[in-house]
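To begin, one chain is listed below as structure tokens, in the form predicted alone.
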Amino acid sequence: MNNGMKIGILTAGGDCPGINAAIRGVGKTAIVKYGMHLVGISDGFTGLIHKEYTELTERDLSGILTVGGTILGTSREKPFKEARKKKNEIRKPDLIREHYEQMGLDCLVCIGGNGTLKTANLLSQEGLNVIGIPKTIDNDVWGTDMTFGFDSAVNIAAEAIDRLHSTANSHKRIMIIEVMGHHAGWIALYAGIAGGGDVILIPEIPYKEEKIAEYLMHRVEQNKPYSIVVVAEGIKNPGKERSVAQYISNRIYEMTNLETRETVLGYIQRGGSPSPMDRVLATRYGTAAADLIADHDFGKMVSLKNNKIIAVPLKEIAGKLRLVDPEDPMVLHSINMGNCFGS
């Protein structure tokens, strides 16, 4: 019944580890187990506007599950944006829905975060036959327990506080390490906790500078002469620094006259081979969405819950964010243990 379904794959929104290995999971699934067809569809949402594509097999996917980016490349397009449109000109919803049924596709997989998720929606809305697949470093997708991307980035900032241990204690200093997070503060969070970060910083737990200013003094009086602070980069910044973490940085040493330095992991948070943990993640996600394209289940994002892949309708996750809940255990684990969230 699923000889000949032809199946279009897009990856959008920012780049993060594991796209390749989704991409591969859904399409050798698709290939091999349901003798499906594959397109690739190049540069996010955009690729469908421009009807730019090309056909997949089986061994375009051969060696691509360790590799970082995306075969398929991304862009932050936002078809479904209000924009002033040109006299005639043909609105980009209804592009992709033409250039949807010229390219003969019977499904439409969209691998993104919340924006990216949020239009495949928009598209389900409009008739498209589409399937939902999460990822983003910054877990906060609403309706599933983790997404792709982020146990690699929780990998990479661990070990860069790993490293500013030494230099912090070398030199008796206060060591401020600013990762990614715009609103959810689960990098900051697990990677804190893994790195043995003494404050911690989220944008879901106001702060009070006054409270960070007590805390690290404490330590110094109990004869701990240096400090690791981890800073989410959507925490308040009243300032005029040009990060965050310059930001505690230069409060930290007015109001306690420690020696601070501050670090900005970046975008190195996003970049390279992707753990173990997120190859596994994304092949169970690409497979899975396979298996609801097959069973002609459309409409839904697949996801994480309970250690079990279950598939999620679309239109409950859209527009919503994951955000870490003040009373998780992991933070209150982490304040059982000594640790500041500047509360």
The other form holds:
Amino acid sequence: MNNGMKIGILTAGGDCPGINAAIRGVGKTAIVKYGMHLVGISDGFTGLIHKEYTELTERDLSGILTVGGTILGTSREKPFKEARKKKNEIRKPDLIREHYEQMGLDCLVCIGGNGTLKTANLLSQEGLNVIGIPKTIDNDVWGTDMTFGFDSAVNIAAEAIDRLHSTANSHKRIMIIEVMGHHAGWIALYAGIAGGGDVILIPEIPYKEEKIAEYLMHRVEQNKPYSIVVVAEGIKNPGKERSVAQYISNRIYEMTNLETRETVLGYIQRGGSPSPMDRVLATRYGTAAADLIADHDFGKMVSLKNNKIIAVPLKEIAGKLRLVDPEDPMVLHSINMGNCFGS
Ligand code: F6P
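Could I have the structure of this protein in the form predicted together with 6-O-phosphono-beta-D-fructofuranose, to go alongside the form predicted alone above?
Expanding to the full complex; the earlier chain stays at the top.
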């Protein structure tokens, strides 16, 4: 089939494992199944503002499935959030529309997290044909059961926690590990459970320092002299310490006199090759996005619901965050098993 459509594709916001798998899923389906043309836009919305792009052939999509990061580059450019404009300066969304038309695009695929999908929705309201694909290690995109990138990040964080167990045990220390998640505690929750963390602190459940201290002392009394404390980076940090791991570590030591050490996992969680589950999810999202384009079903985000890929309107999900419900069965089961959430 050769339907002649020309698709622009961009990746915006923080990178994560699986983006290239999604680009490949969109591109191969668009080219092989529908005979469409694909244009890769550089560095997120910045590339559309400056008209920086390259034509992508099917050949260009070979060998990228397992590669981390994004072959297109990314940026945190938010075209609708403009600093003060100079006189006679064109609005960035207007520039984007102008370039979209000049490039002869029939559709724009935006691969990104909450910020990107919000912009995607606004561009769609400005009349562009837009499709969103949800990605982020934080797993906090509203309207989908899972974003790709999350599984890889949980694998990395769980492995790090596994490694902390043996050294914590040898030295009888309290190990505090900080994982990503600014607003949502999904990585801390999943990696904490997968790695057998004792204390799990997430932004959605306010913690009390005394509860954590009491819990750790109780473990010592039970002849469990070491513990693992998993904290999401977004939990409250009322101290002067640069990381919440450092803050929690200092407070635990002050309150219990137990020896503590902290690890901040950082960008290791976002780098490297995607897990097989993320490769599959990103590929499913990508192929579904190409099918939506062929159907001219725009203004949608591909989403995973009960293990089926569906499409949800961008306007329904834009601006919302999917947070951990403090009553989530995973939280409750974890508490029932004796874990502490500091509440
Ligand atoms: O991708 C999501 C995320 O990893 C957050 O958890 C983190 O706070 C943020 O990105 C940091 O990203 P950057 O330093 O690239 O802005």
